[in-house]
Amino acid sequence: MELIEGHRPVTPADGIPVLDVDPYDPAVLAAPHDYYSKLRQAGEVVFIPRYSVLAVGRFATTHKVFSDHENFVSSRGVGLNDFALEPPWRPPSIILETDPPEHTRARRVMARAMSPKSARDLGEMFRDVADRIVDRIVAAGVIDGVADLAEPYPTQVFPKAVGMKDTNARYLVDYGAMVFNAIGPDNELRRTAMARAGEIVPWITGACTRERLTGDGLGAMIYADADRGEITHDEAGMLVRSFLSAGVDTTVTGIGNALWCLSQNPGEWDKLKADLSLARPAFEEVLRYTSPVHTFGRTAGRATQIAGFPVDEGTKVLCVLGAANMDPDKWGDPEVFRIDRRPSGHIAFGAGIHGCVGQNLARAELEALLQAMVARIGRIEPAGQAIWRPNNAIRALDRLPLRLIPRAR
């Protein structure tokens, strides 16, 4: 049998609409909203012949498929490659690419390390770093929101939180981009990212070993659980690497997207300045509005159905989170960015047992950063054209020219 991008071709059931689109075209990735709209309008589930996959983009159906770990598994890969048919480029993540009971064991360890208490304990460090960086960018006046803020902040605070003795901001950002591009097809984006694997992956692996970690960070907590026998020491190293693949690039993306949203909507920035309690809801609205992770895949682990249509075992299904988070049937006016929306239930952080285990830390980081910005910045204005960086799974900015007007004292 000839595979398509590492998975079995799909024969869609009668009645499933066909959507002739390449969702991984760089032009679509840079400006995806027309694709999102067409996907939702086409039906509850559609067939995309370019990759011989099914795709879902309406909120209710996407949420149901994405969180149904019994029928739609992660252990066969969250991209196009079916791990049951072709080996992945690296050992599968024991948190992202497993199912219960293996996933339950690993998630329990990760959840304990990245608990609300951990986020609170790290809060002072998050605030100190945020204050220093924001002081610097306000003094500069005109900045690149990505290079001068979105990348420096998480690549400083997250290695400290993990307890890494070695840091390389470029490797940390590029490793995340590599992992998420690998989820997509064998296109130019994936090949370009993977070309640096031989350079970056050994550094990441070495930096996450026990001897290269301090004794008081999140990484040490993971290895301590290995000492107690809850996981193996090899698995501990894999979980520490998971911190970096899922905890840096997505936070860089979330910060950049927040800066873009607030610079494009000055009235919402004014709301935030007037009421700092809106910092957390503002971040949730950024997540809904921009969906930093735009697409994750699932594989039908057995014959099942989506919205009444039969789905064969082995079928790859794209869960288009970006489309679901812009579904007017769920949000009413999804194209409007409102920081007081309080978009409870968005799926930018996933859903079900695979909800993002690091979301407590991500929220704490962003809240500390927004607080530092509100205290110092009167206005955030575009200073040029924002450029989006196409990625097979991440909706991220490449450049974001901004002008920062200091807040009157």
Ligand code: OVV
The other form holds:
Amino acid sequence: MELIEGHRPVTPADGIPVLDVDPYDPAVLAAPHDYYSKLRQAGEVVFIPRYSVLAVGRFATTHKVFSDHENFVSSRGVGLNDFALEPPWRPPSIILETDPPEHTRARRVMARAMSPKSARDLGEMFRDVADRIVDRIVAAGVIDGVADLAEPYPTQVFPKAVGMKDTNARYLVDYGAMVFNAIGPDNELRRTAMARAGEIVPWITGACTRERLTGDGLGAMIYADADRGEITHDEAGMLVRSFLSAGVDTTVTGIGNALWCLSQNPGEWDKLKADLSLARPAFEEVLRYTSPVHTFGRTAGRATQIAGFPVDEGTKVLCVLGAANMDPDKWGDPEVFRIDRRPSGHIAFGAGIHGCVGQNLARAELEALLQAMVARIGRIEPAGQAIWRPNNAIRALDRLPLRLIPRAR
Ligand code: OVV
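We have the form predicted on its own; now please give the form predicted together with 3-methylbenzoic acid.
Below: every chain and molecule of the assembly, starting with the one above.
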């Protein structure tokens, strides 16, 4: 049978609305909100003929499908390719692209490495690096929020946290772009990112070996679990690869998006300056408002249903997290960025057994950074046009010109 984007084409059940849109058109990826509202308005679940997939974007339904690991599996890939039909571009992740019971062991090991205590222990290092970088950008005055802050900070602190002996910020960011573009169709974005694979993948694979890791980082914790027999040593290497796949581009994006939100909403920045305890809630609102991971998929592992409509086994379902986090039925006024909204239950980190296992670290990184910024910056002003960097799974900025006005001391 002819496959579409590596999966079996489906015939949608009677009554499922058809949405004639290309969610992976760079123009849609750069400005997705019109697509998000059409998706939510069309129905509980829609059929997108261009890719022969179902898609969900209303909050309740997206949450339900995304966390229903029994009916909607991850082991067949969280992108358009069905790993049961075609081999994936790299050996599948043993945490992202697996189901229980295999998933459970890997998850336990990773959850321990990135526990709240682990995040607390890393706080001082995060603060030191944040202080140094923010000193530098305040002195510069006019900066690119992406090149001068969003990329340098995570690409310094995260390899340190993992315990990488040698690192390469560009490779880490570009590997992230490959991993996340690979979630989408075989389009220009994916092909351009993948063109770098020959150079980057061997470097990444090498960086995951025990010899290239210090004895005191998160990577060493994973290998120690292998020594104890909880996982194999090969699996430890695969989990270190997961750190490098999921830990860099996501936080780079979260930081860029946070700077964008705060520069566009000076009143919210003032609120944060007046009350630093809003640093964490502010980041949650950035996550809800911008959904750094905008879309991940699932595959119906058996015949099932969505909102009462029958769904065939093998159906790919796009879970549009960005649309769900902007659903007015859930949030009332989703278009308003309010740092004290406390949007508990947003699904920017996903939900259920696959919910982001690194979220404690992401929050700790952002808290340290926002603290360093509040201590030194009075105002953050746009200094030119913000430009988005389209990616099949991530909503990230490419350029963010900013003017930083130092805080009066
Ligand atoms: C893109 C992504 C997200 C989460 C986990 C992984 C990758 C992984 O490689 O495990």
